[in-house]
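This document opens with one chain alone, in structure tokens, the form predicted alone.
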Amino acid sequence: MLLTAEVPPPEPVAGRIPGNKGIWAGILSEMTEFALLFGVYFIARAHYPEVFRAGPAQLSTLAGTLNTVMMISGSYFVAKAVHAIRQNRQQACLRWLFLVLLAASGYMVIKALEFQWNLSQGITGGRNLFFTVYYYLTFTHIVHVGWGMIGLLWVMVRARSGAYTPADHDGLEAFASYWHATDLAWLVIFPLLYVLH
């Protein structure tokens, strides 16, 4: 029986960007399409300030709040993930891993009531422009954590083969660096959709 014992982390690489490449190319289309549609939100809201002053008070503050917490949550539990492999604990990675696993579902879950209490609300986005911005920035969001969700169970099968290491454990910060990025764009969603009036 192999025993991994905790091991202090290897001593950062100057200059060394997590990951890898190839993820950081799709981190990149990702901030591109999200800067495109925070665009439209500014020039939409430019032209009719009256109708995007009053959206945020119609839509569901509590569901927000609660998305706003799946998704940090899910992005200090990938952090302790990448540290627990750094340290070789690779049964606390995978458990913290699975905590993202859970918060992303939590994410999902609040994201379906919350739309079908804007249904009931007789929210849709053919109601006004808000919320046609709306609903394409929040399912341009869900699209990428369902992405996120397909990786994030990659690196647990990953994760529970052994896969990874201390000194090689590139794959585990690439799924951490795409997480953390679409955490920032719901980070920036959430007060342009429910907060700014």
Second form
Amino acid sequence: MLLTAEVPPPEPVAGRIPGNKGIWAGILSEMTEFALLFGVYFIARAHYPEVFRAGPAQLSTLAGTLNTVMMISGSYFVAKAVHAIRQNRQQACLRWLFLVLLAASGYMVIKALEFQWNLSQGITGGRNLFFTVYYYLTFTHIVHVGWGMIGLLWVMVRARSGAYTPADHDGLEAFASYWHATDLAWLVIFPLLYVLH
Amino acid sequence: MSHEKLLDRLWLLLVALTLGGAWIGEAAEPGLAVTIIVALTMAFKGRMVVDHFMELKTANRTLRNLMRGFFYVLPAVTVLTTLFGDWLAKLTTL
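Can you switch from the form predicted alone and show the form predicted together with the partner chain instead?
Okay, now the whole complex, with that chain kicking things off.
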């Protein structure tokens, strides 16, 4: 009787929350924030269809595409890191996390180069409503990637110190969930701003 | 297929779809058909990340439905804005 009181019953698999509830409060807030910004995009597009049709052609498709590859790859690398720790491969987990850091850094460098290129073309937020929305959405996304990179560094320190085990790696899962959510936001930004004429 | 192999293949597929999307953006004539293809690609990519990278396919139902819902609603609104943009503009004019 005492033993059953001390050992809680296993959580049903169908109800499992990856990471922890706190990170999901953050993720759902993030998705709500982006949903509102996408709402602004759609309303602005409805009012100024010509401006929004012409906008993507003036942006660097190469930069948008490379950043999408960076975000998707970062998401893949972190999924592999979680998979590695479940198999108790701690060094492999750390190597995958290092690749996430490379992908995130690559994203930041490409974004900086893209903004520099934009400015050399005279593309500022005040040019027209498409670019106002473009800068709002992309700057917001950069901020979320920045928060994620701080979390990533913390998770790397924890992984290096052997804090994660196959039985206990909620912190790593929480970071992974956040990083995937940031990837998901970009998977909407890319087609809306760079592809859809 | 093992989970690890699924992740590897999905990564390649998502990158390939991204390159395809970039090609559409550069080369295809704008129109409703292209908008539908772009929206479906957005929906598919989002669903794959939600289900397999985020592992929500077998996790908490509420979280799964909320995250999947994002990739039903936004692609649908993308197409609807193309079809009924004038109506949306009138509805949102102050």
